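Listed next as structure tokens is one chain, alone, in the form predicted alone.
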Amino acid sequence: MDKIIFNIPDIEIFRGEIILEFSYLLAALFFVYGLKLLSHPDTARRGNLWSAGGMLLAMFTTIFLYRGGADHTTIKTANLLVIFVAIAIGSVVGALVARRIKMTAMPQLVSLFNASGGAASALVALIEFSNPDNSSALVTLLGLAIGSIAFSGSMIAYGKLDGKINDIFTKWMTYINLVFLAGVVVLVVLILMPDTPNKQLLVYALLGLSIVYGVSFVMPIGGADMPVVISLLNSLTGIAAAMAGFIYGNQAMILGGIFVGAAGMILTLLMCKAMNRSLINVIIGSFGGGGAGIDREAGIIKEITVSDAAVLLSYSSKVVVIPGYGLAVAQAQHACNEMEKLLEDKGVEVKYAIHPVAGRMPGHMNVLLAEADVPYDKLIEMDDINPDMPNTDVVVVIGANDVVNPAALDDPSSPIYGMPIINSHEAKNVIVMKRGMGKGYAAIENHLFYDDKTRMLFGNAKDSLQKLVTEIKSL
């Protein structure tokens, strides 16, 4: 047998590749451990740091140890300068945005993150398609299509969450979206066929049609479904990143993308289950898109004064607070926490009931209340809190609407019928804090507001809570 002889440079290259592959494995372990820590608010901060550490490790070992091309060349010095300048700019911008962003705008920020990830993956695929060393045209085209859809869809989601874009829904939108999706599939097949002319032109056509489809499929989706859509777009961004990893043969990108894609899809399906709806129904059903809905008033509205509300809460044994997006808009989480502490000093048991899709993104209420230092053990999920509702003296609904609407249980004609809700109507007393009698995302009347046990406390949630705090202190 012929002997294989390595010279010194060969050995150095081999060692570098071994260290690089090991760093990718270590980064993947950091990602897994970080995800595990993210499952609990008490450890979520450390989870973010572990995951960021894994990404940092993968980035810098790739920059300094990667050997590309047939001659195993290192990254050119000029390219290194561009890379580090880009990293510095991105880090400064990211840090400034993260420090200044308000909790009410967190869903918009997540949408922008999704959009940037999708755009990066799409650009990688677009650049690498004509690369003769690219071994998988299918993976490249999938990365281009999925990344483009994630980018444009996330930008539309950002605009809708920020109030810059309105829902656009007609009965034809479903068919138009199906035509666009079929067009994307057809273009991918045509480009993969060996005898197809003008492939580069078709690639640009695929890019354009994917962007258009991303816009058109998010446009008709109403606000009530936005948490599901954000989670789905996050999953698509992860899948697109995994495709980019396959293009470069980079295990860290592949594993990171798979983690994000799988976690996002699992979360999407769990939220669909929480709403008693299928994913297809969310995408094409336009739930909460401002439809006609039902306008059946079930009684007379009864108001309560701040003084009476303070007395009722102070002399209760068990109080449950149900937060919604209105709490976030009013930035009332700190005032709510102050009220909770005052009531506990008086011997009242206070808990928070969390609906899976309350707010504008997955876990929005958990993040909001964690900012106000509300202990995690006080945040009770819907399925766990519902059995205690008949024994609850007072439920305080702050800015929530559809997630507490009894029509979901007793009105088969309602568009939210079958959606699991927090059974606030079973409590002995209900106080609803709202600015006015506006409807929720599903555009239907909330039967809870007309219940004999319900009292409305109108006004800005933060102002109302601060007045309540003052009254409770005086008792």
The other form holds:
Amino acid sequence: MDKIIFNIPDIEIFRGEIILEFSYLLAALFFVYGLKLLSHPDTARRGNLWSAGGMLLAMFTTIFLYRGGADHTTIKTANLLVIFVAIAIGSVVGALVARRIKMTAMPQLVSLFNASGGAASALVALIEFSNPDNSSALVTLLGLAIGSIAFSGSMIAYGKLDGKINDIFTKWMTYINLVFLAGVVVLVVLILMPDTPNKQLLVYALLGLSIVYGVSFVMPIGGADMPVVISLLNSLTGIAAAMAGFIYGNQAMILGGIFVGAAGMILTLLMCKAMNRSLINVIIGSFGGGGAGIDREAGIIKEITVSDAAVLLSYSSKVVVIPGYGLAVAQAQHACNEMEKLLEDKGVEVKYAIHPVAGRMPGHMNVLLAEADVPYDKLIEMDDINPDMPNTDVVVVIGANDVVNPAALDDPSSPIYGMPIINSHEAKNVIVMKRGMGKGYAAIENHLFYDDKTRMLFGNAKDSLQKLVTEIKSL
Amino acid sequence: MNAVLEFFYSNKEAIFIIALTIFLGLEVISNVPSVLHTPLMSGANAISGVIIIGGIILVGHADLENLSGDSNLLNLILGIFALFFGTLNVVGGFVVTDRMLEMFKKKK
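Mind giving me the form predicted in complex with its partner chain, seeing as the form predicted alone was just shown?
Okay, now the whole complex, with that chain kicking things off.
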């Protein structure tokens, strides 16, 4: 009897282990293939499903095949119950929030999900530190620190994007941040030394200090730099998950985490490039305020009536719409799409020019226009549309500001100097739809508005566009 | 120097994986058009929820019969939270990415 019990489970354990490892390999491949498909609009949706499938596979095989604990068994029924309840609650909450969120609030939501991923990594590392079987203290501590920083940083990013938290920046903030960061490193080293007493207490200190550092690190960053920070935090969460993966020697976690970390890092650098700033500059430099203004405020604002704008647009042959976050806030995407169709019926060529950092996160504007059924092949990237600008009859700037500010090209004192912009000032006519003369998100004066060929159409973007649509119809 | 060599040798598999994965990440992402940056970020974010496996292992192998010992109860509760947050990240991330991508259509 004893012999049989000893033999059969042995083979089963072996078989289960192989299937488990193989499923992790498959899951990792699914992640990579999924993200690869995500890089083209036609296949993107399928790609996301592949990644999700990989995750589901890894979850199920871990639940049913992973052996652990003192007795080296698969998960017991009571524990399974707890797992399923936790996963069920998390799934319902996650799916509900994801279904209901408005597309304009997408950046906040991504930050929030990122914060929860960071928190999960930090918690796993925290628990594993006190596990005597865990021999990889370094990765555990790194997972704890990076996860906590990603968590609190993302929460602050969420609060800022949601308008709940304002930027706080003073010159000494940079030094305080360096001190916090040094503190985190010192704590990690101290805990790693074999003779340090009270290690558990120091681990809690590391947790606390990392959370504080995450807050103080994101706090001073604002304005147009927000997309970069979201992407950077995303990358950190991936790295934290990979660190936790090393604790378990789990290939799916390591691969998935590092892959996301690397992808997030390259996306961060791409965005820095789009703004012509270095990552260091984004992290330690503040944004907004200052720059040109008062002394150059020469020029008069010239307004345009809705009917004049309608005539101007209808008799053009080439129109380029430059949407900004203001368009999204006013929920004017649909009215904008309607105007575009009317103009096309009149034989006007209409395109959209999308700046890489338009909106509150990279590519945000594309999502918002896609929501309004604008086909993505009408959305032209900045570098492709700029050579066409001098041949454009009318540029319609809707709720955008910094991305069309010529100060980025010719005013070295401007905080956005050097950032590539959409060269709307080269077009023959410019119509700017704006709520009022307030400054943009980055609070910088824009001289395009005072240009001779610029006409302002004040008011809520949605109202203005709807009036414009009615007017164009009646022509 | 010996310590470095030793570290490299004893972790050579992990180092191989990391190096190749970083390269793979760079390759896959650098060709993505900016149209897709938002879904890409949220999709990648969902993948970083792979930490959920850690949550499953922790909760799955917590000793439910001996919760009074050491800090077992605290660890179980923290583990459940980790699992919950991980699920939120995974499910929410994939669902919202799918919702965004559903809207990307070609001109008819």
